[in-house]
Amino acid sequence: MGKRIIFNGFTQCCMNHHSEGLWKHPQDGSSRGYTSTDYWVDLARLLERGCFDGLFLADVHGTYNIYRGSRDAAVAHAVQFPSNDPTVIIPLMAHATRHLGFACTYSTTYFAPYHCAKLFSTLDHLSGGRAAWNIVTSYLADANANFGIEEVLSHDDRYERAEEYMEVCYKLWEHSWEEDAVVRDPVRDMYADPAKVHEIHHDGTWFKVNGPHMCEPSPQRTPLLFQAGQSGRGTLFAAKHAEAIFSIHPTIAASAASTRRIHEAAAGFGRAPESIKICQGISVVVAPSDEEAQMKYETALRYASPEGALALFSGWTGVDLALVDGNRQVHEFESNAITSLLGFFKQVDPARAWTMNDIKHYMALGSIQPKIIGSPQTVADELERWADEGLVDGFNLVPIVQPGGFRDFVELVVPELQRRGRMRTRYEGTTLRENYFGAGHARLPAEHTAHTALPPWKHAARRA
């Protein structure tokens, strides 16, 4: 029996995020529902009813404005747009579930960090201690002019702004606070003990917070960090900060490759490779057969919108696809982008002379995620395998056809990992963390880089 795996379904607070034109399949019902707290709720009582860890929300604040120059591919095909706000929605669903706990993305470049302290922990509140955070820096160019900024920083200098964003988060979380600092004293007459409540004083070169912290302590008091970066910097900072990872990589081999070198690095902070999860992008396609699964894809292309699937990718890449001769090969052009695209899908098939049209017809479906097609067995057979010799520990489930895609996966291929013993039949925590890292692991380990500066409050009881 190998390794429980993690599952989360991912999905966004707006219609069929990575399956462009699937809103108007007839057995999908995001374009619909995701304006609806019944949709939202459903799914999450669904998600637990299968035992799942999370349910991760993406989000994004601009418009993928790059193929043709212009955003209106995007706005036609539903490209991520239009999208609601994820962070509002948590609160609804903590409240129909007792253990299924709630990702969603926030950006380090919008938000200010003691604003993101407090929802976070708000939410954690909230949620009685279900709550994570999806770090990201942001990358779209009029998301940045949305917020009023000016001056765009570069891929790097983005994440060294965002480790500074870090410090000050984990001041205010972990360091603000006492543990025993809310005593809630009538005879006292005192809620807090104003001698363990501490400013944080941070003054760095972009953020400046004097504190303290607006929330007492949550349940897990940080919540469980996520990021997706795979550049050589989001490498860094998400083996430095994150617990677990959303990692996207074409084949088995890939992934494998790319969590030794997490394990490396990670070592480099002193922590242990066990200390962070990696959970692979995947989408799924099940039906009772092999036969029926693959019949369900084939219908499913028919409502793909390819062409929303190359202005998706234009915003991820920066270059405008339509400018690309739809049937000449990907390595005749020269380009660092085109050819880091040509790169991710040679791993998919180095034998194939990738054409731009080749390239948006795999989209069309779970765009660059990969796609497993078949019977329950043959889908618990691949999850295996990408587990055992891609070196994940879990996955981001994307369903072609939402909410449809997530109850197939409940229905079907739920009841064969349970039988393998590869995915939980009952929750034994209460947090999140727990979900991940098992019972009684509900807050940050003492070597996270969350406890390498320690206050002076900390450092008195550590002598005590």
Given for the second form:
Protein chains: 2
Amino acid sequence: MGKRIIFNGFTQCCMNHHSEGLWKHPQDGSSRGYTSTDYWVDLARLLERGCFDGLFLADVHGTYNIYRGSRDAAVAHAVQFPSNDPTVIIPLMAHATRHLGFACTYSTTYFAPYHCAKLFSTLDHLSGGRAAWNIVTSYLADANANFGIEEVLSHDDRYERAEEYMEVCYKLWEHSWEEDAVVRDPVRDMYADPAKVHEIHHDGTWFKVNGPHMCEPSPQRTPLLFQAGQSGRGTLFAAKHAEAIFSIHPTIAASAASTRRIHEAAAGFGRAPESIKICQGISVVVAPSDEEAQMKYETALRYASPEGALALFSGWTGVDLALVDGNRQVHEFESNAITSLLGFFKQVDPARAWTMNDIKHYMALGSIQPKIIGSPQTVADELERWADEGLVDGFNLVPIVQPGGFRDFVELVVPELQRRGRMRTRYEGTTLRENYFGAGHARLPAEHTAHTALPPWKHAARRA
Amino acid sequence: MGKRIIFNGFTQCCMNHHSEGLWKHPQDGSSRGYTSTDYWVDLARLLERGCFDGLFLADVHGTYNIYRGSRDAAVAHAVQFPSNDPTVIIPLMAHATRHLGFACTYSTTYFAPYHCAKLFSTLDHLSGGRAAWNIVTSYLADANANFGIEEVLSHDDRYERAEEYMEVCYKLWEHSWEEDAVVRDPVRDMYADPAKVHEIHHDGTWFKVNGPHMCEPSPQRTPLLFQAGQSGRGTLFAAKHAEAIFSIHPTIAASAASTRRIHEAAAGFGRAPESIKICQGISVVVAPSDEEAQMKYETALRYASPEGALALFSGWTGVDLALVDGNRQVHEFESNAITSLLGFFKQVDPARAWTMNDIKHYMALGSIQPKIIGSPQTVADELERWADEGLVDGFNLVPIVQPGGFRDFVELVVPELQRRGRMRTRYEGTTLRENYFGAGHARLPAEHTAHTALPPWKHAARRA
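Same protein, the form predicted together with another copy of the chain this time rather than the form predicted alone?
And the full complex, kicking off with our chain again.
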């Protein structure tokens, strides 16, 4: 029996964020539901019924306006637009569940680290230790224009700044309040001992933050740290900071190679391979039989808006794919960006002479996530292959129809995976970090970079 | 029978934010509860059972560190510290209720207007139109140090900047998406019509924001607008923007005079007096009889931490009250700040030779909020006097023990006020603005400043 596999639902506070046009599907609930509390409560309960580890929430702060040089396709096809703020639905869902964790995307570019720390401490308190932060540095020029940012940092500078951002957050979460700072002592009339609550006095290149942290220590202190960068610099950042990595690789082989690179990079920071969980984005269509699943996929395809998928992909890559003729083969294009972009699909099937029309079809449902379409057995087999050969620890599952696709997975695939010993049948601990790393691991491990520069009181405590 | 009176619960995501030390009180639930979802859900349900209009949430981003030149008193007595983020508990409470509104303090200094607009649209969607924004410009030097703000704007510049901040928000909330922009048209494969979703192209002194707004129109579009500034510039800002004002006057006479000033200022912006609701901060201790209420107050006083109250007041005013000898009378102090500050108490009782010890005693429970202590009849009589003679439209009610004080009020005072026709017995509409202004008033009125500068599509629609 192989290792247990982690499962997160993957969504966003908008409709069908990786399957454009599916708001028209008769079974879609997200387009009416994303603005209502009932929708999110039901989704959280469903995932907990399925023993999922967490729900992963994406976020975006602008429109995808590269395709045809306009945001019109993104607006017409509701391409992650409109999109609401995801942070505020977490306590709501936490109240309706007991174990499910909640990972939220939050940008180091648009929010101050002091507030980031306060927000995630609040979420961690209210959820009883089930908050995760998906650290992103943000890249969309259109989003920058909404925040008045005119000078865009280079990719590497964004990460340098993010490094310092993390340092500030660690100081606030881990070092500002000592473990026994909250004394609740009526005799001394003291709620917290001022001598055990510390300013952080951070004075760096990008940030100046005095502290102390506004929040008393939450169950996890630092939320579970997620990261999604796949660039060279992104991998280095993840290897240092991330406890979980959200990656989207086109094939099992590409995934295995990436996992090896990450483990190697992590070792450079003194971290064991098992201290970082790799979660692959995956799109599953499941039905009782392979044939029914294929029919379900074909039916959904009729509701897709492939132009929306191209708007999304053009936004991600900065390349206007409207300029690429549908029937020409991808190797005919010269631009570096397009080549590297289309290289992704070449990996999916090297034998195929990929045209833009092929790509449009591939991306129409589930965007660049690999798709698994089949019976519970077929799906479970393929997920096991990703885990065992692709060396992933788990998945960010993005169904095509939401929330129906999550329900199908919980009802059909989860029992199969449980039979195979690949999914839990009951939760082990109470915090999200324990969902990932086992009971008793509610806090960041001692070897994590957040702990390497110990503040004086921690040194003293160690000596004692 | 007099006019109906508005009631908001007034609290913060911390323990007893205006009665320091009460975390020690045996009936206090806030010090254990403020980090849990159950606490907030129960509080919201309680207030809705009492037909309250809303729950008003304060917020703060630093410690009060003026008293004795240190934040030690604030930390020891938990003076609004620790304090969690209030925005994220609103959808949670909205899900547990159907009518209660939620006003949240949000600073124009620490957050970008683009995000502010997205956040409050999200809250308004998820609550079905029950979100309010308490607009603050922030003043604490210690909070600025947490956000790396070294050059503090003058009081008036803060308001100038806030004016532009409001302009950006109005453009996003009211002008970016036309009323019929969301078409959900499967035939044209169109969720929203790109021609009816507009960039705002804001390019001002303080902000540059391109748009369009990330969110489709929510039930209220613009959240109900609350404001709490009592300075000259603050009053002008409120007279132009606010639909509700949170004020704390020491006496009924001072309140009446202030209301007249606000109405006069509002007229200058073409606004009718009834378009701005004045809510007075008030602290109520109620029991079946006057004697029992007085006993309840005296008992609570034993748990108070008057030093915490001084830390709070020193933080607000920037004057270290530890330098002021307890027994000297207030008129002996020369500093302008102290004089104007102590003038507040002179108003409470002009005949009294106020000493710092008197002030400390006065503030120990409920801080500067006037206190009403008595039977349901006594409390109702006094509240009616504030409404009729003090010309307030309602109250921000801050109990001394939380949530017990809210429960007492709902069980003892609300029925009395309902008998007198001063409180509703059932809700009139579905949105928070309708709680304030009656059924059918879900949106900002046409004469509000948000509408005076109409964008082209609105002009066209008017002509049609």
